[in-house]
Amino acid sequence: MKTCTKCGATPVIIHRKASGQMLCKDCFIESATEKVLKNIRRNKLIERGDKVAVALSGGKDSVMVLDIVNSLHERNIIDLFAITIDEGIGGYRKHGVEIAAKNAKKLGIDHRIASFKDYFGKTLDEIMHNESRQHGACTYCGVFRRWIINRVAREENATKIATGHNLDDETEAILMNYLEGNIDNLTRIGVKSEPKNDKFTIKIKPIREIPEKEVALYVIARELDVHFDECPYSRESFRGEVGRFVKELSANHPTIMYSTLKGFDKIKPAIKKEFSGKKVNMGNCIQCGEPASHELCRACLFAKSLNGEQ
């Protein structure tokens, strides 16, 4: 019989072939919490005094950041809110948002919640029946999911932005972009953001050396309430179908997401040495108010492309 590698106990619940440990219930809940406040310690993610703002849709990796980040809350070493975003996805987000007010009030922690139709006058299933759009559903989706979270955590003081990025999140990130060329983009990926401008707050990501097996296996572990169900939209991008390749690929090299991040951590300095030489002069939306590197920010340009203006 399988037995903890680390306290000898039975049953084990997972085997972690990329280092060979297997461990029972309470040592991997233990070494995947460790492992998250190793993260954050070692990059300087939160600090002492902080208001960090969750970006929680209730899915198990923002409920996973909330429940270990709660930690520190608890200790009193930070202040906490969550933030859910309401896209408007028919037959998926609303049991979303019930599973996000249902983890924050368990935990006693303020939520707001703010919709597209709010801010954007439209529902992303109206985005994508609409005859003017030129992107697909999460092009829409990330750009304006970014711009309310930016403007809600700035609204609560807040001094960062977590993020529920998980190891194959990023993985597929840096592989997408290299397909793609988009050396830009690849300079902006990273535990930590650094903004260009006083109002963007600053974005980390604590569980981002956690592959995605592990933070589902983590709040099943913790019997913490979760959305499961898939964004009906995932399946039409580019980012499904670089995600289905690197889970072909750990299959039989198990190391292989560990790998392709800590090579790019160690190349990205060069890169952005090589690549960030033009500085973009960042100033504020002359609609909104919000950083915008041109005249109107990109999600004012969404929107205003969406209602058939020029």
Second form
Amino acid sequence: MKTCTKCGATPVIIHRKASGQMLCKDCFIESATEKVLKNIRRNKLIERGDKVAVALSGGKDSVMVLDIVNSLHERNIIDLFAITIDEGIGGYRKHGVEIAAKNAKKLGIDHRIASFKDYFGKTLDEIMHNESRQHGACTYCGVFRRWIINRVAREENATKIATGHNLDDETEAILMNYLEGNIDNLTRIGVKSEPKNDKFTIKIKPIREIPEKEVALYVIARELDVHFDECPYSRESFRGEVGRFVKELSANHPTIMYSTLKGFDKIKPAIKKEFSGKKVNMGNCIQCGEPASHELCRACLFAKSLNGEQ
Amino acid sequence: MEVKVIFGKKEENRAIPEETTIKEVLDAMDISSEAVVVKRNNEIVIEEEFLVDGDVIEVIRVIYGG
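What would the structure be for the form predicted in complex with the partner chain, rather than the form predicted on its own?
Every chain and every other molecule in the complex is listed next, the one we just looked at coming first.
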């Protein structure tokens, strides 16, 4: 039986092929936690006195974020609460919302649940059956979810929104935007957002350097409540295709995601300098008052077109 | 020798040769080890571990599209 390269214990629960390291359960949990906290410290993601809103779906990624960021809350360094969005996806979301509520309750954290139905009058399932629909599920979901999270975070006076983007997500985002030639989006990928409008709360990605498989291992090793269900709409997306490609590559090239991320972070300042020159006049949406670069924000534009209005 | 494999709602007994690793069982089932976490007799294990007769393997799908 293999032994832990840090403490010599058995059994080993992970063989990190990128580094050759083998770790037992305790050393793995400690190592993953330290890596996340180091990312928070190095990039000044969270500072004393912050009020952090964790976007909590009930899936492994956001549950890991909540678990680790809660250690700062327990030490009275920050204030913390969770926001869960109920998109209205039959056979999928209800379970996630229940798990999210359970996690927040277990940690004694305030929890807000906000639904697409309440804010936009339609569930995602209804949107997908709407004849006026012009985009895929992930586009509507992303726009409406971001709108609600930002609105709720501001209502609760949050200073940061922590999301569960992991290393796989970031690598996919970088490659997707390279492949699509979307340089504008590339300038916005990063560990911490730089809002152009003070109505936007800063978004942070504490687990950005943790591979998806390790996120799953962490929540199972910590025996946290999560749901591992697949969103029924996820396979439709371009992200899904890129994700499968990256995972296939990673099997024979275990460092590929780390090098993609590190390489991107190095060239990002140059990309920003070269391509962020375009000044966007960010005003407020005439309908909802949220930040918008045109008369209507994207969420209101989508809602309007789904209602059959031009 | 024989091991029991639990994958989602499915449960099956599989006859395997001596010195079979968890990875070989996953490969035979066409499951990517990158997409799952495996427990043997209720403890998380790595895919290089050899199985012994009577082991109960629980394969937990944690990543889709992998």
